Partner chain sequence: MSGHTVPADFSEHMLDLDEDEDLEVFTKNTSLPDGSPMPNSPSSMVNQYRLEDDDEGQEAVNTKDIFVTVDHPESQVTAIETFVLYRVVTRTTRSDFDSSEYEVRRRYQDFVWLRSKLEEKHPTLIVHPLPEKFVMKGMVERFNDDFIETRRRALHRFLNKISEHPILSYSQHFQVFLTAQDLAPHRKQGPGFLSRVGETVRAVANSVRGLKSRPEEFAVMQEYVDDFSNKMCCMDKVTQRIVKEQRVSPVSVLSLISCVEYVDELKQYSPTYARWGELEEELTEPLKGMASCVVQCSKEAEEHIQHLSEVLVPALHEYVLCAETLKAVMRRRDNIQAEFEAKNEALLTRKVEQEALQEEVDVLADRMEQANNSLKGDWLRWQRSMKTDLRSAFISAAEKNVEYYEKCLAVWESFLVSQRADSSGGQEDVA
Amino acid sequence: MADDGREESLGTDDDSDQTGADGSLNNTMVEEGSTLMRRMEICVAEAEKRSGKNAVSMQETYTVYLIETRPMDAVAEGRNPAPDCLWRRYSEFELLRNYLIVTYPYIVVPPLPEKRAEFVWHKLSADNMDPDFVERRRVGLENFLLRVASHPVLSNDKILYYFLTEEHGWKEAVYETGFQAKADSRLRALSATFRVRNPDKCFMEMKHYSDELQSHTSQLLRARARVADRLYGVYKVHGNYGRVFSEWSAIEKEMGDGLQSAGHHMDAYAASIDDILEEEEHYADQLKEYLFYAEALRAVCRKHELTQFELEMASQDLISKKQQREELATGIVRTFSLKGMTNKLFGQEAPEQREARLKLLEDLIAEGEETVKEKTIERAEHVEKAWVDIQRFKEQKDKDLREALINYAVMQISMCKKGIQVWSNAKECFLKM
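In the form predicted alone, what is the structure of this chain alone?
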């Protein structure tokens, strides 16, 4: 995923690199074509449970994650410097992702791992403080950072770099960008979805695809959870074979050793399911990533609908104002209006009033034409950039899901072979009796 490009040191950014000509924060760190993954080694090394007071002075327990970074050039040269370390809460990862979604609306932003466990089989804890769940989330958070750091656009955002390297002050840098004011409200997006007249066909198909992707992955995860429940029961029931064979061996002289050995094999088989299902969770988490990716893909499509809707509204408003100008210039009212009725009842406007209205309409039309031009450019840029990133996402998705499903199948085959081996061993024990 990382593109070729000149490597550039991150530790030498000066003030001129951090601010633009207008004094605002410049979000781009280096020239396009280089990714952060080529310059920095990133990992979420561990998780730690802490207690403290929240914003309303209530005691709470939460988890923090240790992010370690190391310059890639030092690693390449064989040096092994101590990594730079800082702690982040899950909510801080959420803030970073929300910023990226707003700042780069044409990008399918990688999702975060689930905040609370979903699609779990009955023996798996749904508690978000459960150590196994926290560990899986740690892996997911590291995967999120690696996804972002290897993205050709997102990886060069300065806020991402602050998140990874500045323990204090990075939140202030995020809020200074004003991203919250730029965020599209859900109501506006919903309105655009139902009122847009001419959405791009490709984006409509992609939005439908994201719905189908979410539906199929969720069904697959539910089926896997049901299979895991039943598989756990089947394996554990084999422990009964072990108990019966062991007890039976106590009353047999010639058959005793064989029965006892077979019982040991059955006990080992029953105990192996815990490790098997723990490995399965790894593949389930890979599927969940694309379950959540579906919503990120929909967000890009909704942004297209919104930009198209705003263009249509601006165009409609411009047409309306041009019609008003024509009616005012000719004195012929083509559509019913309160102003037309007023003129018929009380007479025409004075020439001075008419000229003033004409001038105001000319100014509004000029503004409207500029707005339509801006909205047209905005929509075209979003379509072009979004489609490039969607194609990149589809290639990544095909590769990742193919690999995950193949590995899952290999794991199932290995599990079945171990079961066959257990019964083969038991058979050998019975033959020796």
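By rigid core we mean the largest C-alpha set that fits within 1.5 Å across both forms. Keep in mind the model is a prediction, meaning the values are calculated, not measured. Residue numbers count along the first chain shown, from 1. First, how it differs from the form predicted in complex with its partner chain.
Superposed on the core, the two forms barely differ at Pro110: its CA moves less than 2 Å between the two forms. Superposition of the core reveals a Cα shift of less than 2 Å for Arg325 between the two forms. Remark: with the core as the superposition reference, the CA shift of Phe292 between the two forms stays below 2 Å.
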Second form
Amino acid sequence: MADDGREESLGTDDDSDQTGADGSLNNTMVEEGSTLMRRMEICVAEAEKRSGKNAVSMQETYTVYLIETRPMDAVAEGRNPAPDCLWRRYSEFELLRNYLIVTYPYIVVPPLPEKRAEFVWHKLSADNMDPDFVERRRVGLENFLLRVASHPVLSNDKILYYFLTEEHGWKEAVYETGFQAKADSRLRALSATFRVRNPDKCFMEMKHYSDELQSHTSQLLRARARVADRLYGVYKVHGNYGRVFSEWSAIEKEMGDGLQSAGHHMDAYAASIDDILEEEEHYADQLKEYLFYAEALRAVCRKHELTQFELEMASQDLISKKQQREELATGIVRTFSLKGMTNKLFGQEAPEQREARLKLLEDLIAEGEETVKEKTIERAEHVEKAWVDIQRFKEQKDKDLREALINYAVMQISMCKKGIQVWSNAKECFLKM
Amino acid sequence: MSGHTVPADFSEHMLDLDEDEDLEVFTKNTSLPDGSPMPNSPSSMVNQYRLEDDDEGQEAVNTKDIFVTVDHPESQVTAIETFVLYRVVTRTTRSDFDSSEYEVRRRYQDFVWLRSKLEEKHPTLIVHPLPEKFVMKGMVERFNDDFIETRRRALHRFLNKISEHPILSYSQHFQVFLTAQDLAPHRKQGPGFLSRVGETVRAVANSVRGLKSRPEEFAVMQEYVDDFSNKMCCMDKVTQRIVKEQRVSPVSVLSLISCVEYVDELKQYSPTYARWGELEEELTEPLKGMASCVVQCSKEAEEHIQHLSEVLVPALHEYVLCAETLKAVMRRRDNIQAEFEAKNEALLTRKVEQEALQEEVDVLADRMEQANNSLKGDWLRWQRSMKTDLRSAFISAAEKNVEYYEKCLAVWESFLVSQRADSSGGQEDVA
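Swap state to the form predicted in complex with its partner chain from the form predicted alone:
Shown next: the complete complex, the earlier chain at its head.
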């Protein structure tokens, strides 16, 4: 999970409102942990049901989440100002995230909690309106905001800041960035298949890793859900013992008391599994976060492939144009072209036309060279920035998952201790029989 | 998924047998079950006895003068059938036994014969039930590979229950069973089949006539028996469907089944950690640690299942069978009372043959009084014995549960220690 405490670096330098090319606020004094930035305490405090008409004028019920923010320095100074707050629904979080992944394609953008309940075991509700699901989603959304707001790059984003502070007009602001067009082309590009000649080896390994990570975490989650289901059965069956003992105690004289109290312990044992498994769902959520993170990682790697591909295409294009120029200039045809063939068949064109074509080619070549330069820079920048974030992500992942496993062990220990307690008590009852 | 889930309808899994045949079983393992040599001295006999039935009090051990064991099951193959012979060893200081030591071989049918003889002679004593003829093949194989061993244990308990009974242990038939090298000639004697028919006919006739009224104490007893039988067998419709006529205690079987299904899933769960561990670098060690913990816990769970199937399930099963025995005893007592009442009524209404009838009525009256007294005495004895047995089984099950959780606790605690030792600055709370 994101760092304890709710300190995030976020936000704006008071007098600077310059926006960089990628939408982040320029703040020349930005440094890791630098305190020139206003810090903000963020939390997703509540969830509420709302009803309203949707885009196609149909009545729908949805959940909104309350985002509360407070300036960190005020808190630190012991003042307790009332938090600023606004309500957002899940779709708005999605919009924010879509904006971020398009605007920062070199960042492994933190994922949202799942849209629909998955890896559900039989007692767990798959209903999105189920209060337990809503609660876990609230926690997940808060986690998302904390991760984004503590990210060295993402936390500077203006749209993020508005998301947290401007209830109305935020959506318009997002669309005004023109990210939608980028989003569409990104989607097209990511789903296209293209052959890249020289992708960076490290990125390819990372992409392979992300696929494996997805596969393993989903297998684990599925298996865990099945185990939870069976464990539930084991505990609940003891409710039968509870019932049989209590009914049986009614007909026994000497054994009656012992049976009755043993029966109560069996009932308590059967009931205890609900809390145990509820806690375990949080562990599952921690794993799910990294299941979804894997996708984000993969997207960054795909983006690299894309920039590499575009560079290769641009280079290829430039080479072929240069070749055309050469042919045109020397008259030697090296490559097949329809023009060349028709020239051969129907005679060559007039020298003025040739000049015109040559000029056009020169312009195109100049353009092409610019393009190649751009693409080279784009690719190099992406590689550099993405690699930095991937390293950051790796460290975070190792730390978080290790912590999650430790938490799981702690939960198991607690469960064992409860079991020892209940069965020792039951044994006492039997001894007294 | 494993193929070990228990189907709801077991009829196709039941081995179909004739009434009088032993269960046909296929077993390779015919050596001594626990691998230990038979004890020779009386004191080690006492210890052996304690191991098998450690619920009996010190009192019983001190006054016990007969020790019986059942072991060494061996398959016998003849031209017409296959069955198992058990070795029955008796050591006794009783004077009515010619020798102090006997060793005979008996098959399941012989035990059935003994029990029916005991019931015949003492219709209102509570004779401990035998393990069942029928076997639910799928379930038994899954929970307890050695059906023979389960049956051997039950037969051993049966003989011990008889030998502890103040009346039954002095039965002639019991002595013959323990001592005769060849039981066949003894088995041919006696009314046997015909008497069974006679009893059934009488029972039907009596039930038609109806009982005038049951003495208060037996009415109370009947109510208890009905309730007890209900508790032992009762369940909701779902499990009724599952256990049908099997007369196994549904509660214990359900908990066994649910444990087995849990362990099956654990076995699929741990490899997911191991495989993921192979992918990672920094996380390899903790992930493999997790896999190992899950494996260890599933081993502990399997041991727990083993214990359940060897101790609690058979113990409850026996008392399900006891419930049936009690019902039969109550019926027989009722019949004896009915017979007396019928004859007595005849005596009161008919004017002829008064003397002959009076004699018959007196005999039946004596018989009834004896039956009632036997039952009254044995009832208390049985209740005490039942309480001891079930109490001991429950205590053992509870202890095993505690042990299971303690072992799992140790597994996870050691994992936690290893993880916290690695990571810098240990976290605080151990829940």
